[in-house]
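Have a look below at one chain only, the form predicted alone, in C-alpha cells format.
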Amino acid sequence: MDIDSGATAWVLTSSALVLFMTPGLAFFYGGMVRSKNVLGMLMQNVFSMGVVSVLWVAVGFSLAFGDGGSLIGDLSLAGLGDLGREGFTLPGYVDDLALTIPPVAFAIFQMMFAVITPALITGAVADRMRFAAYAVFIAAWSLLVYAPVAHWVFSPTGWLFALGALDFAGGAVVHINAGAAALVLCLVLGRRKGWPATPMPPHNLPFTVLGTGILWFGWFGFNAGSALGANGLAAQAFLNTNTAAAAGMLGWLVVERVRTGHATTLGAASGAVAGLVAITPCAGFVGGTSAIAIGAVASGLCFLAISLKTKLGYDDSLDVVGVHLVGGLVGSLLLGVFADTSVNSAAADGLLFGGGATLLGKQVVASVVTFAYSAVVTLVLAKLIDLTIGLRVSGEDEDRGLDVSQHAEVAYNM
C-alpha cells in the first residue's frame, strides 16, 4: 500500500470536521426546542460522540466493513487491532479502490459518519424522549442499523456497491437511514403535549442560525473528505456542497415568500441544510450546475414535506423526516438524473447525460430498500424499549422539561 501523506492529511482533517458537525447539530435543533428542554437536546446530540464512538471501536467498523460477505460484515477487525498491522488491507480495498491513506485513518473517518447519524434523528423526537431510552436506542440502533446499511453501500463487498447504486458521502447510509428511524420514532412516541393546538415556537434563532454555519462548514469535511484524497475530486465535491447550500436556502426562502408572505431566518438555515442534505450522495459525482437544480429542487420539495406534517397528523418536532428524509431520498434519486461519468469516471452517467435510466433504477433499488430497513428495525427496538424501561417521560416531566426531569439542570438561570 502506498500511503499518500497529503490524502492523509486531508481525511484526518475532514475527520476533525465531521466530528464538529455533532455540536452543531446539537446547537441547531437546541435553538429550535423550547427553553425548558434545550439541555436535553445538547445532551442527546453529545451523548451520541461518547457510545458510537466507543462502540465503532469495539465492533462497529468490523461490523460495517469486515469481511463477512455481503450483507454484514464480521467481527475480524474487532478492537481495530489489525488495522494498524503493516501490510494490512481492508477486505475489497483492492486494485481501482486501493485506499492512500492508512486504514486506521479511514476508520476514524468513517466513524464521524456513525457518531452524526443516530444524532439526527433526536430533531424528531424532542421534548418527550427518555434519556435512558435514548441512551439504549442509540447504542442498538448504531449496530443493529448503521453498521449494515453502511456495509451494504459504502463497502465494496456490500450487495448494494456490488449492485452498482451511488452514495457518495451518506444520502442513504445517513439522512435516509436517520429519516426512515425519525419517522417511526416520532410515531412510536406520539405527540407531544397541546401539539399542534399550543404554539411551541424555537426559543433561541441565533443557536440555530450558528449551528447552521458550524454543519455548513463541517459539511465540507464530510463530503469533500469521502474524496479520501487531496484531489480534485474533493475540489469538485467541495464546490458541490456549498453551492447546492446556497442554492437551497435561496430556494427555501423563495418558496416561504411566496407561500407565506415573508423569508425568515428559520427558513434561511433549514434550507441551507436542505441543500446539503440532498447534494450528500451526489457531491463527487456531478458538475456544472448541477448542484444548483439539486439545492434548489430539494429545498423546494423539503418545505412543502414540512407543510404536511400537521395534516398527517405526525409530531416530528424539528423537520427530520421533512428534511433528511426527503433531502436524503431526493439527492439519492436525482444523483440517477445528473451523474456524469466525465467528473468521476468511477460513477455512471445518469438519465441527462446519456446514460438512460439504468443508475435511477438503482438509485431507486437502494433508497427503498434502506428506508424499509431503518424503519422495521426501529419500530422492533422502539417496541421493545417502551414495553422495557418505558420510551416516553411522563406528563408531568414533559411539563418540567427535560432538562429538569432528565438531568437536574437548567440552561439559564434567570
The other form holds:
Amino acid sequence: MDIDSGATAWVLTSSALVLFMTPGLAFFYGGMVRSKNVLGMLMQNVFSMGVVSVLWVAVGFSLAFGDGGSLIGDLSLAGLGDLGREGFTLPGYVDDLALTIPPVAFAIFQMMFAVITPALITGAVADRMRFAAYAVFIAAWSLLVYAPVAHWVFSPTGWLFALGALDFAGGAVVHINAGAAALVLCLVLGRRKGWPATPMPPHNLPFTVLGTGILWFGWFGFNAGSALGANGLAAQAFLNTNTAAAAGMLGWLVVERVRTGHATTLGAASGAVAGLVAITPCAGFVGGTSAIAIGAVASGLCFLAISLKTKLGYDDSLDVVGVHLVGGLVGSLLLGVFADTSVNSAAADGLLFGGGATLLGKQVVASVVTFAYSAVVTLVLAKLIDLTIGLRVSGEDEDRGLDVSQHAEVAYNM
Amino acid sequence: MQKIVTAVVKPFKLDDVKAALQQAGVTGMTVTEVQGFGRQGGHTEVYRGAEYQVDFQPKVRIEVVCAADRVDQVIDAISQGARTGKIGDGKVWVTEAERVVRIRTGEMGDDAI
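Can you return the structure of this protein in the form predicted in complex with its partner chain rather than the form predicted alone?
Everything in the complex follows now, all chains and molecules, and the chain you saw is the first one.
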C-alpha cells in the first residue's frame, strides 16, 4: 500500500506526544514523593528515555515486531537498518493490515510506548531502590517482558493478536504489564522505612497536577496515534481519550467526596489518569457514551483498590497497582462489554453490542496471561538483581534520600 | 536596656501585625516561617483517601528589638494586629537583650535600634 503523507505526519507527531508523556509521568510521580527523593524519581523516569531508546533501536523493536513466530520476534530487524529499504514490509502487516506509514515511523511510534511502560513501574518502588539496580532492571525488563508481550498483542504474528484479543493502545501491553511488575517489585523490595505508621505526604502537588496535564496531552498521541492513520478512527480515539479522562476525574471526585468529605487536587489528577488508563485498550473500538462509563467506572474502582494496599500491607508507594493494574484490567475487560463494530469493523462486538461473551473471554485470557508472565519474569529478575548487586539502598541512604545518596545532588537549595 | 519581643502568629495576619508595628513607630523587625503547635493542635490532610494527622501548624515568628520603655506599645501593636479571637492566634513574650550593636557604625544600646 502507498505511503499516506497525512497518516505519516500524524504518527510522527503522535510519537513526539507520547515521548513527552515520560517527563510528564516523572513530574506526576515526582510531586508525590518526599522532597529528598524527587530527583531520584525524576531520574528513574528520564533514564528510561535513554536506555530503552537505545535498546529499542538495537534489538527491542526486532524482538517485538520481527518475524520469529507467535511467541517472540527475532533479531532480523536489529539496528532498524532494513526498515528504510525500498519495498520493505513489516511481518504480518499485509492486506487489510497494510501500513500507510513508513516502517521507520511505526518503529519510532512503538519506541515511545516501550520507553514509558517500564517508567510506570517506578511509582511503586519510590524512595528505596538502588539506581544501579533500577538501571539493570529496566533494561532487562524491556527486552524480556515488554518486547515479547508487545509481540503477542500488537504484532499481527503474535498469538494473542491471532486469538482475537483486542488492545487498541496498550491496556494489557502497557498498563497490566507494568502494573503486574510494579506489584511484584514492591513486594520484593519491601516497604519504605516507617510505612505506614509515618505519614509520607506528597512534597509538591503542583508538580503532580502539571504532570497530569502533560500526560493527558500526550495521551492523545498514545491513543489517537494508535489508529496509525489521520482519519475518522483517530478522531474517535481522540474523543474517547478526552471523554474518559474527564469522566474518570469526575468519578474519582464523587467517590472521594462521599468517602472523605473533600474533593482533592490529587484526586482530580489521579481520576483523570485512571480514566486515561482504562480507555487505552478501548479508544479505537468503542463509540458514543461508552467512554464516559469506562472512565467513571474505572476511576471509582481504582479509588477503592488503593484503600486495599494499607489493609493488605504492601507499599505500592504511588499506587501503580491501584491505578495502572486495576485501570488496565478494568479497561481491557470492559472492552469485552462495550466494543462496537460500527466504530471499527476490524474489531468484534462486545456483550452490550450483540457479540455475546466471546470477546470478553478473549480479553480475560489476554489480561491473565499478561499479568502472569510479567509477574513471573519480574520476580525472577528482581531476585537475581537482589542477589548480585542488591535491589535496595541501605537504611542510612534511605534516610538521607535518593537524591543525595544515589545522585549526589539536592533538588532544592536555599 | 533593650528587650526582644518575640511573637508567633498566624501567617495571614503578618501584614496586619507589620502595619500595627509601623503605626506604633517600630522601624525594624525580623520574620521567620516556623511550625509548631499549641492549644490549636494540628490538622488533617487527605491523600487518595488516606487521612494523615499533621501535628505542626505553619506559623510566622516575629522578633522586634526595642528600648525597654517601648515594650508595652510593641506588645499591644502585635496583639492588636494578630488577634482574630479564634484559637491559634499565637503568643508574645519578652526577653532581655544583653547587648545590641549596630554593625555598620558600632553604635550601642538604644542608639543601635
